[in-house]
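Just the one chain here, laid out as structure tokens, in the form predicted alone.
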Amino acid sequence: MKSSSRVSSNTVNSMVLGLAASSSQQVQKSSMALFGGLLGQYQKRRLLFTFEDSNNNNNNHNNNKVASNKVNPWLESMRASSPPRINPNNNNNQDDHNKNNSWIVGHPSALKMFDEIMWKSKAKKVVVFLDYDGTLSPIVADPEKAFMTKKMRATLKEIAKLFPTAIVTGRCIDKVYEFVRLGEVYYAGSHGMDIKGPTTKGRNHHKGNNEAVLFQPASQFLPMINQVYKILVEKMKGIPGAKVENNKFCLSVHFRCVEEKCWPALAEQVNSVLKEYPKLKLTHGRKVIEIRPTIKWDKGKAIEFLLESLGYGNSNSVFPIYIGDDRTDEDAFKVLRSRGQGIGILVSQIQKETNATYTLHDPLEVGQFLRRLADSKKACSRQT
């Protein structure tokens, strides 16, 4: 009889199994009160010690968790906005080639199409906008060393002379100064929080005032992001590849370089460091993580302020073009579209879900566009 008032030894074991696996402390309360009257002190003992067990393995998978749910997102967007390039060669590639095609159906080239272009900016004033990186100089393995050719400086000049020219970029200004050495155009560095206006005396193309221009709507945040930026750069010392790039306004973590194998750490890196900045947010380019403020404030704000600025806020005979590669250029394409003016042409070799109209190959095919800009005005100027 007295063997019977205990429960045995493989019962114990089933049941603690199954009461540890519940996630909810409060049923294995009521288990050890309903249950200890028929527990010896060992089992109870053990019982109790498996609980505990249960809990902290659980609050050490809700924390992974946590933290995995934040970085799992970073990883995605991650290979989302650095997607492999197509290998024409490679026979596995058909259905992908024939899913690019039709693609291209849909956004066709600026090249092929441009007597299209033509016809559409007829009567109207042509405002051009580019990117740099992928744009006016190809997408390289070290940042410092994004060259645009001698050829491509020659037609951004000649473009300069002949329209409203801005160069909309994720980078400082000084940094694409550097590249470009142009005084006559417009430069929108840090995604358009750091504006200015043509330091070379040449044709006015402003309809309004002739003050040249400068904007900056997130100079309170520049203590913050230097910052940011010196934290970062020890924190990626620990990623073989890694770059960090201060953009005045904005920092680019590069990870070109970095094998794919190590992008979760990056992630968790820059996770770790964000999350003590509320007042920053994140955002993927290709092959680049970006840190900005949280201002309502971007490439496509940054267009609308120019064309503001050059005196077509408001005007119907504006005929704006915007050619970029990047994510980032969506907000100028969207603003494009939105007010039914201009045209984007995006710079891709492979299918992209965009706002663009158009599309472009590559940097030289860039160059090629506007070489023909620039030859068609002067024509209709001769004709004139």
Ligand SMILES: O=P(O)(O)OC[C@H]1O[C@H](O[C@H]2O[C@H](CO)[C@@H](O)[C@H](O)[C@H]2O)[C@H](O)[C@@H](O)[C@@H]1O
Contents of the next structure:
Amino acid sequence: MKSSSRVSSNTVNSMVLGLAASSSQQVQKSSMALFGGLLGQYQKRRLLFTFEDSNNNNNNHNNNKVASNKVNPWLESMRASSPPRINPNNNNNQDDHNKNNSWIVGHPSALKMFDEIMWKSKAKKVVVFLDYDGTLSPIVADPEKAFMTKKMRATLKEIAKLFPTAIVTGRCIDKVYEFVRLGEVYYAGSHGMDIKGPTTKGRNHHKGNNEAVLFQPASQFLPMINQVYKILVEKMKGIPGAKVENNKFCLSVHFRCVEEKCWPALAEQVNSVLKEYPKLKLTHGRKVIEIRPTIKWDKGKAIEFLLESLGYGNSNSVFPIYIGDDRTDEDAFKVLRSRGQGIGILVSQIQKETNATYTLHDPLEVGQFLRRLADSKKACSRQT
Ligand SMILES: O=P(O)(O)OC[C@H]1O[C@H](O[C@H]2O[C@H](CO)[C@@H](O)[C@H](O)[C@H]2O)[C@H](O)[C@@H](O)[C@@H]1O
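Having displayed the form predicted alone, please output the structure of the form predicted in complex with this ligand.
Complete assembly follows, chain above in first position.
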């Protein structure tokens, strides 16, 4: 299990690049060109360059002495090109939105294209898949306080009564259930590695039997994850603002509240732990490093599993709708594309490379979309 490999500076640099990249929104290829030769060195390493929230760290970049010379200019370029965050209370919002117009043509708003989506799904069984953080709840500094609004919860409850509905999240099921508190919903926690069916009696959408689903493909990793969690909690004590979250079959190391000058040290610490556990891998989310088992299982596999469980494995009459905001949701968007079924909707205020077809700006728009979906279904039922 243990590996004696040393922490190479390249590995740490890659992690730092990942930290910086994952912390921000993704750049259109045309704007990458502005970085010129500098990006050329790195484009093979990363296809997507992201820089959400990097404005928060503008005051820290001169202090980033730990990072290598290569990393510093890369981070500087990302900051320099970082678009201002869109403030909903700011009248200049329209300008921000206009900048994204060309991208939006390729990924139109799911609200604007609602009638088209309804037409596509006509006579098909709609199944709704929803990410949690950044999709049903806004991104906040404290992961413990990522609450949904009451309105969102009421809409979600109605959606789950009308359609088979699953929340597919990086969180552990217990935590997301604490936020959602709906027995009508399927939950796929730990990035799909922990799947449970609805608990509310009589609210089961299975075509076949009525037993709740339970699937945990990474259960043998539980002791290892708990061990690594304890080690990381200790290690992160030395990094102000860092937080480790135990998501049962995976772990999140949050750096949203860590000053950028400490990112290289955080990356170094995480790497020093991970090199001892080759059966765990690392992925990046929104200002978070995710540590998970190296099994071939992700949100895409989870939705395939759920569709199969619902009796739609080989069905042409199913129309899955997946809404998510993060890189891990791309696995699900890809699955829908390759099945040629349903649609992916990316939640984003700015341009990103994505396998989704449509977009929504934020959880507020997600709520509006879900409300229209529920109303439309009820109107159809009244007609028939
Ligand atoms: O798959 P998701 O439901 O999107 O979960 C992904 C991670 O979401 C949470 O972190 C993110 O949201 C936090 C609260 O808004 C925010 O503070 C953090 O910076 C984001 O990365 C969650 O805490 C993680 O465990 C999930 O893996």
